[in-house]
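As a starting point, one isolated chain is supplied in structure tokens, in the form predicted alone.
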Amino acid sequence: MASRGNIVINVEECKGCGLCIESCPPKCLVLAKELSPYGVHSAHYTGRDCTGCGICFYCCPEPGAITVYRLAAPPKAVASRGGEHAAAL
């Protein structure tokens, strides 16, 4: 399934508490392996599987640490209405 969202983590705001990681339904957030300039392992988006639900944003105690972008849904195919009809019985 294609991602329906994108997550941007502000490393300077994230304190590495892990609440977003625990609350993420598709589990697309992890703690970064490297330390931030503040000496914590900040949250990191894996780059896939985000549904754009925003739960990580709402549970984060740091305003401005997480931004969730919902991606536009792909256009649905429109069925053609002309030319072909069902076979008569």
The other form holds:
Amino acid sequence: MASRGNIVINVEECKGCGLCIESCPPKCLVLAKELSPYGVHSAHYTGRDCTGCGICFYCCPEPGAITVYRLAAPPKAVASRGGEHAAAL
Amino acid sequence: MENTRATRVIDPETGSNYDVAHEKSPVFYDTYERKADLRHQTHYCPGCGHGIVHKLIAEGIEELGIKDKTIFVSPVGCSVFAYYYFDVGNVQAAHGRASAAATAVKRACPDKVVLSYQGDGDLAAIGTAEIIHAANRGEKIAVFFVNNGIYGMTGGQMAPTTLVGQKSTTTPWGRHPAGEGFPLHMSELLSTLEAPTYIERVALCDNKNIMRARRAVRHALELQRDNAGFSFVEILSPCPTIWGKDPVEARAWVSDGMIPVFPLALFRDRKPEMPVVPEPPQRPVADVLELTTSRDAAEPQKSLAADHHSFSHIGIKIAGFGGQGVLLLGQLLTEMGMREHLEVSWLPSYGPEMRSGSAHCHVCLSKERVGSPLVSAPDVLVAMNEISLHKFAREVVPGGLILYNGSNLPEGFDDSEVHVVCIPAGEIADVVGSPKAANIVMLGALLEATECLNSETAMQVLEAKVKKVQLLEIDRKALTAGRDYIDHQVGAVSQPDGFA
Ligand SMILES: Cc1ncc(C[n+]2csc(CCOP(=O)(O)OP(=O)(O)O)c2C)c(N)n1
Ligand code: SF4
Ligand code: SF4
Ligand code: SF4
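Okay, that one was the form predicted alone. Can I see the form predicted in complex with its partner chain too?
Okay, now the whole complex, with that chain kicking things off.
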């Protein structure tokens, strides 16, 4: 099943402070093993369980290091035609 | 690489679509021009609270739709570079003066949203007076006070907010109240004043408290948008670098170390009852000081109304040796300006030179209110001696006028950019009866050469000031002699730019 949320970390902005990792309730963030171009272990989304709560966004000191997304409701009219909504986007 | 963010992403595994919920605020610049190689990052240390406060402010500005009317006054301290990040109007104030600068900005632009952003060294040490008086006057500004208990930028000296026992470079054994006093509680202190509208202390110690801080920031911005008065949000904020803690520990120390000393509270949230002050009557200064003569009052249409002046603003610098009547000449001009219903200012240079040596003063004559009494680029320089000529000639605006007390210009003096008129004022003064009247000779010359003020007014002022009949007679002669010298000896002086 798809997670309710999703996040994208911008490695150009992340300083690897770890505040988001510490704060995330479902603990779905980790520090990347490899170094970013700036030489830090930036935050990395494990790819599962994000709820889109936005906590990591507000704990992060960098203006654009984290973008939080929430699962889009399928467009109603299209969804009723049997879930072929992807084509309509 | 440009920071373009997708408003919708698709999970590659499940194919689900996601809409953006939280993203970088457009109140921040897309890239920061501070350094070519770090255009996507702020300059703050990892885990620094300043970045979080910036985000809360930016989000509030965005959601209230006040970006185009916001003026952000940044301090000296780690957040000195805030203007690289916020795409709003920006002013960067001298250390501790942000709330004073914000006062000025708000008073000049009352319809703008004016924010003062300050650290604890900035606001509670060097800027203590400014914040207390801004709060006490109920200035209509919002102040964001980032309290991290230390001087971050300069490498960790004790701040007034440093905790008892806390080590800093200037308290290496820990702050001791006997030597360094107790932590200063700014929110509590300001809460003793009557005028502030809103005062709250919040902390960036965990998500719940960050959300409280977000509401406080939003409230202060709303009050500012509504011009509701002075608001003050103190934000306890981590400084991992100077505290010597990793970002997660530092955040925890905000709650474990700071909150017990600086309890979180809403100290004030009400509109004060400010007395309604009637607009002061807009009377000419000369009337207020009762300088207007009875003749003016009897024949108001004949009084020297401001509209006979052909200029809108003249800056005059008068310089010479102590005892040459330099400051007095400035006073005479200002008082004449007052009588002619101009806005005026006179700024003497105080200092050891007042005793002997060189002296100078600045005079502004203007149809508008004088913004600054400082004349750094004079339209006219009156140089009573050679030293002053050399010292100040360079400041005169191109096309400006220099009146020099001497028969000839010193050799090698470059007068290609300005009009210079030499007047042997000392010698002329000797002839009319007193070497002390050289300044009045210069006044006559100045009036004749620039026609900036009326020489009749000069006589009125002299009559009011000089009580001895003989001296007044000498002054009258000196004034006339100065005018005649320009008239006869020099002939038509080409006017400095902007004059008749
Ligand atoms: C007139 C003047 N005095 C001293 C300094 C040195 N100085 C720069 S920042 C600073 C203290 C900043 O501390 P704070 O306001 O707490 O800000 P932080 O860096 O912790 O955010 C001092 C003393 C200065 N720049 N100008
Ligand atoms: S949005 Fe919430 S759940 Fe998702 S990564 Fe961030 S903190 Fe974790
Ligand atoms: S809080 Fe921000 S800067 Fe810190 S690790 Fe997470 S994404 Fe990176
Ligand atoms: S020294 Fe402290 S206040 Fe300054 S940027 Fe670093 S963490 Fe922030």
